[in-house]
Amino acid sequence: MSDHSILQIQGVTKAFGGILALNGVSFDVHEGEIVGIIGPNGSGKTTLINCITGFIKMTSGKVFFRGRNISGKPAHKIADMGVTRTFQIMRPYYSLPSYKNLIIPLFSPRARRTGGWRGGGKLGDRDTVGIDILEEIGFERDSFVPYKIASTLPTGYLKRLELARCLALKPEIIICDEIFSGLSMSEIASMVPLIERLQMDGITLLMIEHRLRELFRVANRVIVLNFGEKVIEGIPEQIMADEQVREVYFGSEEVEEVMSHA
C-alpha cells in the first residue's frame, strides 16, 4: 500500500430536487488500499459511487484520478481510464453464457491498449481469456459453469461475474457496491480471500458494504456516511470504538455484534 493518492474526492455534493443526497463529501484513496464506505440505508453511499464513476452528474465538487479531473466525464471514459465498478443489482448479459459476458470488455480500447487480452485478435482468443479470468475469480474451469447462461447462475457466481468483467478491463481501481450482499456465509468465506488477492495484485478497492464484520477483515480504512455527509474515517478499530458510529448504527444487531467482538 502506498501513501500516494490514486483517487481524490473533493467536496462532492449531489441534490435531487430539494433533497441533498450528498453534502460536501471529501476523502482520498491511496494506491493499493482497501477503503470501506459504510452507513445506514439512504446515507448516500451508492449515489457517491454513481458520481465518482460518471453514472450521474454531481451538483458540485470534483473527483481526481491520478491527478486528472474526471468530474463530469461519461462512465465509459472513466472506465477506460481504469476506474471500474460492480453493481449492487447485478447487470450481466443474462441471455449470454458466462464467459461471453467478458467479450465486450475484452474488445474495449483499454483492454487492447493495456494487453487485457492475449493472442492474435481472433474471437476464440478472447473466449479463452474470458474463461481464464472466470477461473481466476472462482469459476471451475473444467465444469460447465463458465458456459452456463448468465440468467441461470446463482447469486454467488453472478457477484464473481461482476468482478470478472471489471478485471477484463485491467483496472487500477475497482469500486464494489455490496459485493458480499446476498451471499451465504460459505460464499463470503471464499470471497474474502479473492478480495485480498486482488489487493496483493496491486488493485485498489473502494467497497460499499453492509456486512461489516467481513468488511472490517479486509479494509485498511473505513469511511462512515450519514445523511449524505462524512461522519468519520479511520482504521476499523477506531470506527468500531467511535461513539458517533454507535449513534449512526443504533439498533443494528450486526454492528453491535461486530463492536462486541472488537
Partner chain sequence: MDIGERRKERLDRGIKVRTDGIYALMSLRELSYLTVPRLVFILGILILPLVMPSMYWQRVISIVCIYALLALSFDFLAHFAGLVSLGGAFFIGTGGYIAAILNTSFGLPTIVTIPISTLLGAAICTLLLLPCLPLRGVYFAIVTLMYPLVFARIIEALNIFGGTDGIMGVVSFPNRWVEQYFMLTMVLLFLFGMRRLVNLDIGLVFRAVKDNDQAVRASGMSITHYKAIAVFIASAMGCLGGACLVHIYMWSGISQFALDFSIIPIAATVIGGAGTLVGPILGCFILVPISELLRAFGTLRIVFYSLILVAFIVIRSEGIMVYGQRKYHQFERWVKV
The other form holds:
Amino acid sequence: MSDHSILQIQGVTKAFGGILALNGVSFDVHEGEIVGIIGPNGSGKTTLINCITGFIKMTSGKVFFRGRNISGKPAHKIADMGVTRTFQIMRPYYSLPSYKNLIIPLFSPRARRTGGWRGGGKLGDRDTVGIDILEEIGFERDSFVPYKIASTLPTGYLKRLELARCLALKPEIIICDEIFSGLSMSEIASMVPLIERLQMDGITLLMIEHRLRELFRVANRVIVLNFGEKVIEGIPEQIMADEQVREVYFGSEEVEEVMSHA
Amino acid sequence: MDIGERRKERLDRGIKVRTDGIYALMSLRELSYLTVPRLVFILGILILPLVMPSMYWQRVISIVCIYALLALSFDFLAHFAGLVSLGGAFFIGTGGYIAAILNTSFGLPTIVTIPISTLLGAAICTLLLLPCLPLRGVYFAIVTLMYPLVFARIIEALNIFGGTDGIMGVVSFPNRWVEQYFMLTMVLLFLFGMRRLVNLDIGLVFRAVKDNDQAVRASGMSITHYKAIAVFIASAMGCLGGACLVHIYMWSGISQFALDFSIIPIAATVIGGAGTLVGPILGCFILVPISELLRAFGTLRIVFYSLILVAFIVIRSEGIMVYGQRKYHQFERWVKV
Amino acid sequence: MDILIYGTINSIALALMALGFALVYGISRVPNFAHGALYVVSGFITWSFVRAAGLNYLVSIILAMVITGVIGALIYQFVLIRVRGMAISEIIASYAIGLAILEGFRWWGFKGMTYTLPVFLEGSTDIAGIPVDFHRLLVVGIGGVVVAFLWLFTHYTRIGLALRGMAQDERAALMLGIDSDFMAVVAMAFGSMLAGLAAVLLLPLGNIVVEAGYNVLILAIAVCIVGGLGSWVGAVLAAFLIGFIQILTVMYWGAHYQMVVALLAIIFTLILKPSGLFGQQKELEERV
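Other form of same protein, the form predicted together with the partner chain, not the form predicted alone:
Every component of the complex follows; first up is the chain already shown.
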C-alpha cells in the first residue's frame, strides 16, 4: 500500500437481492494518474462508482480516500471531501442556463471553502466564476452557448457541463461514468485533450468507459471487470495483449480493431 | 382558412434590448411596461380595504390573505423545492395554537405572539416533518395529508389545549384597519420576498433539488438540509397565517386542522397558475370571496371549489397568471404557411 | 379471548375497506382518494333503494354495487385518465372528487337524521362466552370468501391474469396486447365495487354518516401503506396487524385512539420503511 495512493478500494461487494453485482473488487488509485475501468455491459462498473461515491450502500468492503475510511458516508459528505463524479445519464438543471447550472456546486460548502473568489459573496459573483469554469472546459465565452438553457444543449456540451460541475468543487479526484459515450468523433477529439489537461492540473481521474480506443490513449492503468469481479489490472499495452481480456470481450469488434492496431 | 394552411405566430412585444433576464430600458414606455403591472397589483391590493362595502367583506379580505399566505407556501414548496405538501392545515393549526397559548396562558400581546408563533411554529413544523423529507412525491403528499388529521385527533383524544372546545378569549387586533393592512402587507412582503428568493443563489439550489436531487448530492450538498430550509420558510408563512387567524377569530380550535386549509390553497394555485407565486394569490382573491358568497349554502362551497379544482386539472389549464403573462408579453397572429 | 374475536372481526372489516384501494393502486398505480366517498355512496344508494324505493334487500345491494362500480369507472374514464401517470395530480383530483361527493351529501341534508341499513340476519350467538351477532360472523365469512375469490380470480382467469400482468410491468403488458387504459377502467370499477361491498356489509353495524367516508379512506390508506402499496397480500396481513392494535388500544386507552393508531401507522411506516412492512419494492429505499 503505497503512501501516494489517493483512493483505495478494498473488497467492495454489492448484492442486489441474491445477485452479486460486485464481488470483492480491490484496487488502488494513485495521486495524479488516470485509471480506466472497462468491462462488458452488466459487469458492475456503474455500481462500483455508486458504491465509491456513496450513492448506494455497499454490502461489504471498504473505500479509503487519503487514508480516511469513506465507506458508508452519505454521498454529499464524500463529494464534500473532493471525490466528485459525473453521471452516465446527464440530467442538468434543465430550466436554468448553463452558467447558472454551476451556481449550485459553487454554492456548496466545499466550493465556498476552496474558492478563491470569496469577495464578499455579492450577487453575480458566482456567475463570473461559473462562466470562467465553463470557458476552461470548452464553452466559448463570447458565444451564446454558456447562456443557453441547459435543455437545449447538445450531448457534447452536456458532458462538459457534467465535468464543469465537478470542477466547480475544486475536486481531488473525478470519477467519470462513460464520458466519451454518445459523443461524435469530433467531440471526442476535443474531449481527449481536456482530460489530459485535467491530469496536468493535478486532478486524479477514474474513468469508466466503453470506448476503449480513446481510453487507452489517456489512461495510465486499466482495470478489467467482468461479472462483478476484477479480471486483470495493468498498463494499457498489457491489457490489450492479454488473453483473458480477449475472452471477456469475445466478439466485440471494437476490441478486435484496437487489438490489431496495438 | 384551413388549419393546414396557417399557423399561429407568437411575437414578443415590449423591451427591445434584452437577453435572458437582463434588460436595457430605453424609454419611459419600456419602463412602464415592466412596472405598471406590478404597481397596479400593489395599489389594487392596498386600496381593497377602503372600497369594501361592509365590515363583513373587510373581514373576508383578511381571510383571503391567510389563504394567500398558504397558497404561496404551497406553490413555493411544490414548484420550487419539489415537495408537494397537502398539509397546509398543519401549518395553520400549529401557528394558531401557539399564538393562542402564548396569548391566553402567558398574556403576551399580539405584537409578540405573531412573530414568536411564526418562528416557533415553523421550527416545530420543520422538526416534525424532518423524518419525512427523504420521501418522494406521492409518499410525502400522503404523509403531509395525515399530519393535520393526527394532531386534531390527538388533541381530541388527550383533551389538551381545550380539547374539542378549543382555546377561547384570544385578544383581537387593535382595530380592523390594523388587521387588514397588517395582513395585506405581510402578503405583499412574502410575495416579493419569495420572488426575490427563488432567483437568488440559494433559490437556484432549491430549484435544483426539485430538478435533479442526485446532481445536488454529487455537488457536495445535503438535499435534506435544503429541503428543511424550504419547509421552514414555507411553514413560517403558514404559521403566520394561523397566528393571525386565531387573533382575527379570537379563538383557536381543532377546526384549524380542517381540510379547508389544505384544499383551497391547492385549488387557488391550480387556478392562478402554478409556479408563478403571484398566480396563487390571485387565485385566492378569486376563490375565497366566491366561497364566502356561498357560505349560506353550507358545505356546498366545498363541493364548488373541489369541482373547480377537478375541472382545472382535467382541462390541464396553465392557470390565469401564466395565460395573462403570455398575453401581456407576446401577441399572436395567424400567418399563412 | 374477546380480543381475539373482536380483533378478527375488526381486521376483516379493515381488509374489506382496504382491498378496493389496494386493487386499484396495485393494477393501475392510481391512488384512488375517492375511495371513502364511493363507500358512502354505495351505502346511500342501498339505503334509498331499500327504504325509499322499497326494493328487495338483496336486489338493492347488487344494484348499489353495480352503480358504484359504474361511478368509479366514470371517474376514471373522464377525470383520472387525463392526469394518468402524474401521481400528485391523481391524488389531488381523486381527493377533490371524493370531497365534492361527501360534502355534497352533507349539504343535501345527509346529517342529523339517522340513516341505517337493516342487518342481514337478526340475533346473536355465543362464542366461548362472548356474544357475537350473526351479522358480524357473516362479515367475517364473506370477507374470507372475497379474499379467496380475488386470489382465484387473479390467478386463474384471463382478465385477472391480464390485470396482474399490468400490475407488474405496464409496458410489457402493452406490448402483449393488453389495453392498459381499459384494464385500468376495469380495475377502478372492481375497486369501487369492492368499496360498495364493504359498505353494504359494514354499514348495517352502524349509521350511514359522511364522516365514515373520511375514516374509511384513512383506514384504507393506513392498511395499504403498512402492507406496502400495491401488495394485496401485504394489505390483508396489515389489516390484521392494525385491526388487532386498534382493538388493544381501544380496550386499554379508549375509543378516541382508534383513528390515531391508523394515522400514526401511516406516518411511522412511511418514515421508517416507505415500501411497507410486506412490500417487495426495493426501489424506494435504493435508487440512483
